[in-house]
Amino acid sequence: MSRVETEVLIIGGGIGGAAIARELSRYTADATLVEKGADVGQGITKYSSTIMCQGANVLEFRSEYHNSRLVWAGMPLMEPLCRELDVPFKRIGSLELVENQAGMRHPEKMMRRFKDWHGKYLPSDIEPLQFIDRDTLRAWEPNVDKKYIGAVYDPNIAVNDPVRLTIALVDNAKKNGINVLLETEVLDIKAGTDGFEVWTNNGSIACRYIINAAGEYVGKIAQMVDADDFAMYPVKSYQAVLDKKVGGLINRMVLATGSGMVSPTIHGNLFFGISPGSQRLGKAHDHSTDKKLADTALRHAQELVPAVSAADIINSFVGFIVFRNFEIGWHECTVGVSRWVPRFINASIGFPGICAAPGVAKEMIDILTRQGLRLAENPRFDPYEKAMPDFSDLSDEEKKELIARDPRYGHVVCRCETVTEGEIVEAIRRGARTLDGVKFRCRPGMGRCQGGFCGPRVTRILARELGISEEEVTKKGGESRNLLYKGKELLEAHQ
């Protein structure tokens, strides 16, 4: 078992300690980020929205809260930190629908809020919102239920790719100086005077400080050396993704109380969530689906745009988009050092992390400055990542381009997405080592078929590139084999 020795120790790679990490790089800090999985940004981050809460949304949060002022931090934050990672990002606006004069209440109240927190606690260059009447809304939307007599739209409302943008953070974070160590859980940790040891299933860690950045279990591991002092609640929403060919039916996202949302992606897909008055508390880390969500986020979607069908559903998931810390109050979050456990800091950002990601990221370095840590700027500090090929956007040109470059790109594996064998290869050359590693960089799989066609070829491919034979590859490490046996294999067993 190996001993590694380091300053500051960040516990979770997802959106969040991703962040932490990078704006870490920006510093000659001895800092290492561990992860229990086999890739970065597999956790809750996987589960969420793509949607940027760039506008409206934000004012539905209380002036009071900690997670609130994260969140406004971030905004003006995220579209530059996307074009440095060379990082999808994308303002489609939004649409808060009205069906009648009572409907009206919240999104007056949206827009008295806008007016008297534009440039307070809103950027003073973020755009003002509108109300839009029925002709408009049926010019610009013409799929929405014609139920609807007009609508509040919000231009600032933006979609990126959070596991993508979390992959960046972390590439960008290793290339400035900061150890990332996969595949090493942390079991047990041990508070002593001036640091902490921890264990993990590949040796001990000794640190000096803490950052609890754990997502789902960042309780669990808060419990590990009784700095658990709040409470969290996780509450199961449903989201569903829509097969490419429904992608044209609206093009901004809409919403209503009561009645979800469906927005685009940045990848061309629509998806519809649940309505917030219809997610329910959950079991802990419990992400599987069922009935009753998925047939009542249908019915809140069709409410909304009558064309979207179940037939045109190719994939969907449960995460735990909210954390209600009902000891300090609703949506709230808990970023900063325990009460009880010096230079342990609780990183737990709750709902709507992505956004609040870059926020945390900046608090955390007046933290650790607070709590003693001395910081020297990286005089070799590199901000910029620069996005492997996607072969799918490219022109007739670049596309032969490439090709001519490396015949590779020629060979499309994924045909609902458009995704060349030089594209797999390079996201394998770029860190991922399991099926779900390259879907993520690349999107295989993430079409019609999702992996049906596809799947068996990325399966040879990564085992060709990694030396290792297609029944070690996994879907998402440990255990996740995607293949146990060989067909023959078995017919030989049974003669």
Contents of the next structure:
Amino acid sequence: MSRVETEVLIIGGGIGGAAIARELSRYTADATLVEKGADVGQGITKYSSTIMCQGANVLEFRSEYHNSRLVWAGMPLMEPLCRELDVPFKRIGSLELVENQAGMRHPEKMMRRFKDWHGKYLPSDIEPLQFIDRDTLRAWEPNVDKKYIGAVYDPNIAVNDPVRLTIALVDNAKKNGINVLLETEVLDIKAGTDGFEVWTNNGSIACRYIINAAGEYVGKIAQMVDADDFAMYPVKSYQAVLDKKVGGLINRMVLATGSGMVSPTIHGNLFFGISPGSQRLGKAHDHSTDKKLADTALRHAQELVPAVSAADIINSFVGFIVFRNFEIGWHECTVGVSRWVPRFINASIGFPGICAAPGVAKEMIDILTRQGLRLAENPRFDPYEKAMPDFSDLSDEEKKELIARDPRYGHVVCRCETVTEGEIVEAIRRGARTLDGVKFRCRPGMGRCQGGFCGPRVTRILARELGISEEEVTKKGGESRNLLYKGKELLEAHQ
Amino acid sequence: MKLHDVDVAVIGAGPAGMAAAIRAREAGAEKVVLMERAEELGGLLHQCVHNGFGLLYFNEDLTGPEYGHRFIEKALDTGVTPLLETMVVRLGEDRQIGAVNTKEGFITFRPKSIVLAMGCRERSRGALNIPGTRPAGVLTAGTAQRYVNVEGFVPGKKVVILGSGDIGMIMARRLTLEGARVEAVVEILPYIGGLIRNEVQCLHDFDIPLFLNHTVTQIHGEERVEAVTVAQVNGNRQPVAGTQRTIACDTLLLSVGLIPENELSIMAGVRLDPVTGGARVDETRQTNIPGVFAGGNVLHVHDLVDNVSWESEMAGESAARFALEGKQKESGKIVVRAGRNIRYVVPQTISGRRDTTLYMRVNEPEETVRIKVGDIMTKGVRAVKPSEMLKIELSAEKLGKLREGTKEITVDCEKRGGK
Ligand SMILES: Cc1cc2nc3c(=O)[nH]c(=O)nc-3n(C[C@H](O)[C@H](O)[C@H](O)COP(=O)(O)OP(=O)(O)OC[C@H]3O[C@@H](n4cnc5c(N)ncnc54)[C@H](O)[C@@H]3O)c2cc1C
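With the form predicted alone already on screen, would you show the form predicted together with the partner chain?
The complete assembly is shown below, putting the previous chain first.
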């Protein structure tokens, strides 16, 4: 058991905690980030729809909501952030479909309000909305259902890989001096007169400021110091990923109010989910998918793009969006100092929290400063990260060069996503400790066979690189081992 | 390795690829390369340590590795050139192959002809969309087979198996022999997905309970599987309320079907049959792309390796001929259609001029039927099942009875006797 002293403690290594840690690393802050999981980005962040730069839909995003203001602040920041950290980012645009003449009132109002607010509440450097008619819609998206008569086109919408962004933010924060502790779960907190004493499974931490960015668990953490001046409503949402072979069905995200959405992903798959308006209150932390939710989501998706088929689903999962107020729904979040506990700052970034994260991080610096934290610029701050090689994305010449330099790049381990041993070893060098850790860094097991082929091979490489036995390799830390026994071990136990 | 003068390139060195490469050499192709991503020839045969291989082809009951070994020896004896630890990552419409390995890096070459023999992969949990949590301990049966037989690990000690495919049933027995307890084999259909002999030898002989008309409706457990919920299904394969029960287990194996692995074929512009998931071929096993042939599980999923070998020999021979003659003689094309209770027929087109074997599967089990090929032949069969492939031999002579200009023939599975 160790004891750590730190000025600022960030609880939670999701996109929220990661963005805040990285922002703090611009300053000579003495800060520590703790994450209970074996890796960062494996909470709500992992389950997101990966849709970036939302906020132009001004019927949903409104100036009275703190959440909207954070999302707007993040809009122009996301692309430069991804560039600095060498994380993939692609502008795809979105189409909010209109079904009939009566439905036209909605886009008309949206476009009018957008004009009023553009440059006032919304950053002036974002692209204006456009209405496109039926013919343009057909030409752009021939696979969208023919019943739609037009769409609001939002050219700002983009996709990225939020888990990779989280990993890169944390790597960068670490490089710039932030202390990061994985597999460290906050179990209890006591507030003293000028600081907090925090107990974890890994020893205790003394700190002056706490940033509670625990995602689904913000309520639980806040309760530890009676700072829960908010209630949390976990809302269950469902997503499904489709095979890359149907990745070209649509080019832009398409959605319709009150139903679902279908979008390309940054990696060339397609995916669909239920829009936040039509989701259900779930049992907290129950991440199981259920058939009803799955069927509804599929039906909604097929309404938009009839060719979406259950046969092409390669993976599906459930995520929680935490609502602060069930009536306001996803529109509001909780980012600010507790009303009752000074220097205890809640950062429950809501939906769409990844869009909001860069804005949240900037605002957090103001909040901390106002709470008395003194920050001087970090003279050695280096904003850049370099992504690891992505073999499947290289030209033939680059492939040759890479293999000549390191022959392990000539050994393809995951056939669906063409991932090489070289990439897997590099992912482990960069901190992957589990099968999921490798998977989210370089994608073995993300393809259509979902690790059936590469699972045993990645397990072997992990064991070799980490110097452990194959049975000790886990899917996601803790007790999530895939292999429980050695050959013949059970037989010996019987004797 | 010099690859500018390759006659036939075979992609994949499982039973299909080995048989194709050997026959291509025997048929006179000078340089035949057998490309394989693993360290050795043999493909999945290495992990199939059970017996039942070669009953038809060798008239002997061999294990998978034994069956494989005979072909490996023969491949080397006949002068096939293995290209191991080499993954083909690209296939152009002009037969240009792009591959990577650790020694030569990125290689490209254009053989005179190609045999596709990439085999198949298992359907995964994602494809089934089984509700529940996402813990460790959910594996496909084939992956578990590799862990147990090749890597030397046992995934868990209380196992439920979803699906009654052959690998699932074989793993039920294998895990039992390893000291694990198989709590149930659960099959959504009213009949098993694999061979009868496996039901008898792997389940009944080991007292492993089989639940037909049942499925897994929920997976439980956060980090590792803790239990699954199983329910009976109705005629529409929907769970029947009130029949759910939870079985404690630490492992769920999936044996719910195989899918031909045709990503390279699609890249090359090969036209696929939506029913088989493999290429549409003529009786020489040529696809719509001249000089590109296919055989084995990449073409349609077989239940017996013996048929894989035979079919692939045909593909290998055709590929050799194409390489030697530069092209294939255009042969009139008769489309073979799947009629009553026939799910598919391979080949999908025939010339009608050579002896031809039709491979087919039925949709539903039926008894006392006859298979009728157009009006040129019928064959009585006592019982048919979707899990057991049917083979109908058509001699050139029989085919000669087809009227000149016939464009298609239909294969039907008809009831015999009292209507
Ligand atoms: C289905 C779905 C779709 C979404 N789509 C989008 C979208 O398209 N675009 C968008 O911008 N947003 C989207 N969102 C919202 C977005 O995903 C979230 O707002 C964001 O990921 C929240 O990040 P976070 O850091 O607050 O939480 P998390 O990612 O959950 O991070 C919290 C971390 O805290 C850790 N933790 C918890 N308790 C403790 C403890 N006691 N000690 C130590 N560590 C602890 C957790 O392990 C976790 O890693 C979506 C959300 C869902 C559910």
